[in-house]
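Only one chain is included here, represented as structure tokens and corresponding to the form predicted together with the partner chain.
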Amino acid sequence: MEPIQITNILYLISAIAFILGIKRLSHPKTARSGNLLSSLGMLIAVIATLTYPGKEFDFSLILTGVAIGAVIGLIFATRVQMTEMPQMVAIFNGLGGAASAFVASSEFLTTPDSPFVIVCLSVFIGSLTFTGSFVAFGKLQGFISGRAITFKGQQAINAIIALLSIALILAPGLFFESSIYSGYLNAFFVVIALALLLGIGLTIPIGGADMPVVISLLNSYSGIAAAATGFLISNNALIISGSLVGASGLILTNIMCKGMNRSLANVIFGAVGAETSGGSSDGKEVNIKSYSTTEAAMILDAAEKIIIVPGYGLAVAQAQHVAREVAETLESMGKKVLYAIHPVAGRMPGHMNVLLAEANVSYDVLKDLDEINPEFEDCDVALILGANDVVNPAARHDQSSPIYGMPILNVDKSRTVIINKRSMNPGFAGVQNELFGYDNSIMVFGDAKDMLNDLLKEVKEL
């Protein structure tokens, strides 16, 4: 067997490890071993590369790079708060895009006769992912306004940048002297600049509430960039892994869009949450009943089946732990307690589940939309903690509502709905929630953590 065949077999083994690793993510029980398997696959890919036949590596430089990257990665991974996971994934998407773009650039410099279209494609997607991700990070972190930033002609500018890039990639000869390498090189630099601009231009007009979609999409791009780079350097490991990540990101993007009843085009070009369209609560009066925590505790005492509906407000108040304590106390009183998790409950796909797992909530009581909705029919109390739009029944029947058609948790089917909110401010979609005025709804105002602490005390005293 030739040495290069051994290298390629090692790449194949690493690809199999990635596939089996992701496969094991199908259940929380096997997930951790799956992640370990994937990381083993990565190690094999790295070893295969370092022993690549016929290549003389600059090992000291490689060691330097790996050391720097490993230390930074380690710091990120151990320091990040679970509430900050969306920001971290945004940064990592950006770095993934940048890495692919850098690899393609380096290849183009050493091998000028590389196919220009493929070079540009991987550099273009990689650079766009890089700036797009950092804008997304800035919005999530609050460095940039979370609101949609829009101006007149914005989409026209983006379209021009995109068209110009396509023209440059397909026919650089129209713009530069393409008979010589330096002509191509100039076109290459312009393509990078345009992609960096486009990444900003496409992400800036997207509102904070839509960030889960954007992060998922950029996740997909980072994979596609790696696959494109794989085509450039004819490397199967990059192509296979890149397409796995690309597929994963696209599937999650789709799930997030469905969770908000929006098309991808609407998220990217719709600019929901811009100053101009914001605050569209149509002044419909709702008569609410405000209860004390003591009264809420008495209602819970009489209940047998309770479903907790956590929203991001709960995580912001860092109240997951006390929510779990309340749930455990109720369980010890012989009641059944479940959690209803809407797909867009957190700031990224599956975010709320991680935040609850961190608070030691057992994963088998975390139910997704399809599982939990039939459960509300015979539920005594739905306890809404910081969720708003995802429990608004208007999504089912009010065609004039901006959230009409969005799949919601049917909490209003429960005998009693207890809603904890800080104030009567409308949710992300800027709509007042008609649920608050329902006959079976009661409101308990206050900070989620304080309210739950009071509630815990009251329930324990029963």
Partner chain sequence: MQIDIVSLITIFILAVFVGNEIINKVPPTLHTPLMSGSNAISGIAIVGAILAILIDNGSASKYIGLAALICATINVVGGFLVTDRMLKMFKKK
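We have the form predicted together with the partner chain; now please give the form predicted alone.
All you get below is the one chain by itself.
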């Protein structure tokens, strides 16, 4: 068998590992093995590339890069909290886009006959992904305001940058004379600069409520950039893996948009969260009924069916373990306990599922939106732990609300709603939750973990 045939077979095996790995990532019980399988596929692809017939590599530089990357990766893996996973994913997306841009740039600068259009597509998408992802990271981490940052003429400027970039990629001769390369060196660098600006311009007007969609979309961009680079350097593994990432990112983006009942165009250009409202969505102040954990425990003691609704407040407080303890204690008392998971709960798709799986919460009691909503009508207590926009009834009737039309968890239909929040600050959409003033709603203020620990003690003493 020819060496090139062996290499192609290895690429095929790695592609199969990628596909099976992604399939297994769709369920918490098989996610760990899916991750390992995908990692094995990437290892096989790397070995196949480094042993590609007729190619010469400087292995000292490669090993140096691997060592540096491994150290940085190890530090991130051991120090980053689960609540910071969205930020870490944003960084990974950005670095993936940058890596594709660097490879394409190297190919263009060292190979005279590189196809200019493909080079610029890879560099453009990769550079846009890089700056866009780091703006998303800054918003999630708090370095940049999580609100939508807008100014007059913003969308027009973005449109001009995008159109100018397309013109430079397709017809560089209209702007610059040919250089020593087959393409146009000046046009190449201008495309990079415009892409970096466009990544910032497209991301800063997107508010925190839409970050799950942005992360999915940027993930797709990084995959598309990788696939374009794969075509440029004729690397089958890069084409396959990039296409898988690009396609899965687009599918997930579509799922997130449906979960918010928003179009992708509205997410990108809608600037949801640009203004903050101190009251409810209709401008009226809400009357809050504040209860103690002792009173909340008595309500839970009288309940038969309880639905726990985890939100970002639970994630920030790292309260998933004590939430499971509360649920198990209630179940030992003969009560039925379920978990309601909204598609965009937390700050990235699947965030709540991962947190609860980490706490060994059975996947069988995790119910998605369509499955759990009918359960609220005969629910005695809905226990909301740090959720906001995804339980706001204004989404059903207030056409002036930025979340109008978004499918929500119908917690207000429960007999009693116990809401835990640290403060009355609004959610990512920037609007107050009218649920807080409903007659069947009570508030228990405090850090989710501290509140649940106190609640657990009170329940056990009943």
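Being a predicted model, the structure only gives us computed values, none of them experimental. C-alpha atoms forming the largest set that superposes within 1.5 Å between two forms make up the rigid core. Positions refer to the first chain, counted from 1.
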After superposing the rigid core, is the C-alpha displacement of A159 2 Å or more between the two forms? no
